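Take a look at this single chain in C-alpha cells; it is the form predicted on its own.
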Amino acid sequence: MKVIKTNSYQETSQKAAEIVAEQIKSKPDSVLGLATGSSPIGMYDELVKMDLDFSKITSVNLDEYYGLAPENDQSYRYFMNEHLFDRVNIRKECTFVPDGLTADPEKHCAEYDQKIIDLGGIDLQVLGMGLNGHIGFNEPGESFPVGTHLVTLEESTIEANSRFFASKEEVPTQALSMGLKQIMNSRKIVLIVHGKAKEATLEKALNGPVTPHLPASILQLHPDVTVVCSFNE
C-alpha cells in the first residue's frame, strides 16, 4: 500500500487524478470505477482540464441513493452527469450507475455485479471514505458485505449527507451500493480521504485489525492500493 500525504485538499485531487490520467493513457479501453460525494469533486475537476480521451472508456459507479430518479439534482447519476459526464468524450451509454428506481433490488444487484463481470472487472476504482469507515455505502457491521446490495444507512452517514440536501429529513435512508467483492477485485484501487475529522479513521483503517466494523480496513489485503490524504484543511 502507498501513502501519498498532501497539504491540501487541491493537491490531493491533482494527485488523484494523475493516477487516473495514467491509467487511462497505458489503457485507454479502461473500466473506471467511480465514487461520488465530496472528496473526488477536485479530481474530476482535474481530469477535465487534462483533456484526456475518454471515448473508449466505460465507468460504473460505486452506488445510488434509493428513491431517487437519475434527473433528481441529487442523485448521483445527475451528480457524475455534472462533475465528469457532461464535460468530457464518454460515451454515456458506456456509463453504469445503479439504478434508483428499480422496483426489484435484488434482481437488480445481482445484474449490476455480472455487468461488472461482463466488462472484465475494473481496472481502477476510486474511492472515498466516510466518517465512520464506509467505502462505498458498504457500513460497519458485523460482515463484509460481498455483492452489490441495499443497504439501509447510518444516522451519521445520513448526517454527513444532509448538507448537499435541503433538511436532513430529505435524505434517503437507503442506498444501492457495490459490494465489497467487486471493490477487491479491482486491479488497482485510489483512495481519496481529505478533512482533519477522518484522519484517526484513516490510521485505524490502515493500521489497525481488519474488521468489517471498519470496512476500509479490509484494502490491507489488496495488493494495489495508493491512499492520496490531506488533513491540514
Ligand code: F6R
Second form
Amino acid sequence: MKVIKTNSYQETSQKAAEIVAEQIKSKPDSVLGLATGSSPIGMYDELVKMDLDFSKITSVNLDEYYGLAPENDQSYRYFMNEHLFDRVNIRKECTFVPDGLTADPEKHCAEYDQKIIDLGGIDLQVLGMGLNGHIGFNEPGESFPVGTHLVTLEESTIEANSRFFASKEEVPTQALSMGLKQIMNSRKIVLIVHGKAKEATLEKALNGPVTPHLPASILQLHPDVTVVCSFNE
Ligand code: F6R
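Return the form predicted in complex with this ligand of this protein as a structure block, the form predicted on its own having already been given.
Let us now look at the entire complex, which starts with that chain.
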C-alpha cells in the first residue's frame, strides 16, 4: 500500500486526479469505479481542468440512496452529472449508478454485479471513507458485505450526511451499495481521505487488524492501493 500524505485538500485532490488521469491516458477505455461525497469533489474539478478524453471511458458508481430519483438534487446520479459527467465528454449511456427507485433491489443488485463482470471488472476504483470507516456504504458489522446490496445506513452515517440535506429527517435511511467483492476485485484503488476527524480511523484502517468493524481495513489485503490523505481542515 502506498500512502501519500499532503498538506491540503487541494493537493490531495491534485494527486488523486493525477492517478485517475494516468489511468485514462494509459488505457483510454478504462472502467472507472467512482465515488460521491465531499472527498472526491476537488479531484473531479481537477480532472475537468485536465481536459482528458473520456469518450471511451465507462464508469460504475459505488452507491445510491434508496428512494431518491435521479433528478433529485441529493441523489448520487445528480451529484455525478453535476461534478463530472456534464463537464467532460463521457457518454452518459456508459455511466452506471445503482437505480435508487428500483422496485426490486435484490434483482437490481444482482444485475449491477453482473454488469461489472460483463464490463471486465473495474480498472481503477476511487473511494472515500466515512467517519465510521465505511467504504461505499459498507457499514461496520459482524461480517464483510460481499455483493451489491440494500443497506440500512448507520445513525452516524445519516448524521454525517445530513450536512448535505435541509434536515436530518430528509436523509434516506437506506442505500444501494456495491459490495466489498467488487471493490476488492478492482485492479487498482485510490482512497481519498481528508480531515482531522478521519485521521485516527484511517490510522487504524491501515495499520490495525483487518476487521468488518472497520470496513476500510480490508484494503490492507488489496495488492494495489494508493491512499491520498490530508488532515488539516
Ligand atoms: C460515496 C461513498 C461513501 C463516502 C464516504 C465519505 O459514494 O461511497 O463511502 O465516500 O461516506 O464521504 P465524504 O467524502 O462526504 O466524507
